[in-house]
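The chain that follows stands alone, in the form predicted alone, written as structure tokens.
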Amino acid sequence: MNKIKLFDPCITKQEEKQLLSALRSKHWASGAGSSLVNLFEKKFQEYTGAKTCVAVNNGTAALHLALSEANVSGNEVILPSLTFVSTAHAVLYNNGKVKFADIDPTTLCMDVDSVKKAITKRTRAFLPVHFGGMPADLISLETLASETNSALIDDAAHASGATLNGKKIGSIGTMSCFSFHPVKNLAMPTGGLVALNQKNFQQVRKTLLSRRWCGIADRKDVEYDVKELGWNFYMNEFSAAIGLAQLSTLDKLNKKRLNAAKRFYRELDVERKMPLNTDCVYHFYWILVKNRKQFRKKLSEIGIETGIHYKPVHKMSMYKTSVKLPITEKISQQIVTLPTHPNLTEEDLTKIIESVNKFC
């Protein structure tokens, strides 16, 4: 029985060609981000319309690095609880305080009204997540950020190629943080990126490049200085090589994901499911079911892999809080994620649809 994977990277001869070229170059990594890493930054900047980009070694590092420039130490960052735990961890890495907001029941992205209730004098950043590739309400959040003198840093780990009001995610707000983990829409062995859009983006880029490589600054030949603490976050050449190939086909691959979502939206006979939105890039497709454990077991038995995204962060021991997030808590008990990756055939989609309708 062929198993239908929840995630499955799509590769072509181009990835193989780029990877072999990087291997033969014997220039495999550079803390300064020269060669293919620098080229990937430029190409991704052009693709998103961001003012500039800083590539890093994973999405968590992107969040960590972006928040290091947002004055969050001792202050509060508002984010959703329905996310991967890295979103919250990045706040603590920078000595900030996590404040959770509830989610919109339709998009499962951070709810603006809930955000408004969480704002205090110590709020310094808003950290929305484009859940499943669905664009969060960055326009409203950008207004709130301006009113509160806060940064708008969006977690775009699911959203490579997503758009909002005709603009690519990555070109809105203060900074956008991308993940290029092998399961993501743009896949690498490991990788991430911070897209910058603030007015002083050139100075911020210089600062982040230094922090990306252990705080090294003012390098000339073999001479350099270290003026502040930094981290070992730089991207390697192999990841950049694969990323360049993936970027060249990203829109095509995202279109396949959208086509899968269209079939799910039309044909799945479930009470609650992910809405259809052509701005979304459908990193996965979610549905809500009442008998989740049994449902997932039955699909697994016939070779369909599903997921649960996510256990709410505020329910984990490290982050337990008295805050009430009723929508998050209800949805997290019912959510099941389905495959949308570009390797799915029409037969695969039909099997998923018929199986969901049978067992749901």
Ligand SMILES: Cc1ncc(COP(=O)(O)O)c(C=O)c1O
The other form holds:
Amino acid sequence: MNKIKLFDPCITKQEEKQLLSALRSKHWASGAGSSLVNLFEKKFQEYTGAKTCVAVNNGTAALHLALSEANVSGNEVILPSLTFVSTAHAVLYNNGKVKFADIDPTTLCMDVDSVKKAITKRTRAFLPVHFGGMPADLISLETLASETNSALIDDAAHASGATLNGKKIGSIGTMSCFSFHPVKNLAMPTGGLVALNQKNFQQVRKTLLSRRWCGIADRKDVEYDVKELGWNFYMNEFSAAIGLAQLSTLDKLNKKRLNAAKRFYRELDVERKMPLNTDCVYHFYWILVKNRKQFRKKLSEIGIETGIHYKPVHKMSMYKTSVKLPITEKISQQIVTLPTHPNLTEEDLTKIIESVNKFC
Ligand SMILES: Cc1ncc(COP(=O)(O)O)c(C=O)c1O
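The form predicted together with the named molecule is what I want next, because the block you gave corresponds to the form predicted alone; please supply it.
Below: every chain and molecule of the assembly, starting with the one above.
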């Protein structure tokens, strides 16, 4: 039986060629030699329309680094609970306090009214997640950020290539944090990036570059200084090599994801499903089902892999809180994620649709 995987990166000869060339260059760390990391930053900046970009070694590091520049220590960051745990960890890495807001029941992105209720004098940043590649309401959050003198930092781990009001995600708000984990729309062995949009982006870039490499600053030949604590968050040249090839086909591959979503939206006979939005890049496609355990087992038995995104962060032991998030709680008990990756054939999509309609 041919297994239909939930996630599956798309590779071509271009990735193989780029990878081999990075290998033969013998410059495997960034900073020296062929500078594929610098090139990737430049190409991603041009692609998104961000003011500048800082590449790092994963999406968690991107969030950690971006929040290090948002004055969150001892203050509060508002974020959704329906996300991967890194979104919340990044606040704690920076000694901030996590404040969960509920989600919108249609998009499953952070709900602006719930955010408004969570704002206090200590709010310093809003951290929405583009859930499944669906753009969060950055326009309303941008207004709230400017009213409260806070940063708008979006977790764009699912959203490489997504747009909002004609602008690419990565070019809106203060900073955007991308993940290029192998399951993501733009896949690398491991990688991430912070896209910067603030007015003083050049100065912030300099700070983030230093924190990305152990706090090293003012480097001239073998001379350098260390003025503050930094981390080792460098992206390596192999990741950048693959990323460059992936970036050149991103729009084409995202279009295939959209086509899968169109079929799911039109043909799935389920009560609640992910809306159709041509700005979304459909990292996955979610549906709600009541008998989730049984449903997933049935699909698995016929070779269709599904997922659960996510067990909410506020249900994890270390994040337990008394805050009430009724929509997050209800949805997280019923959500099932279906594959949308570009390796799926029309026959695969038909099999998924027929099986979901039979077992849901
Ligand atoms: C929403 C979200 N945020 C952050 C991350 C962290 O990215 P990485 O795995 O590259 O550290 C992920 C990755 O799974 C994610 O899905």
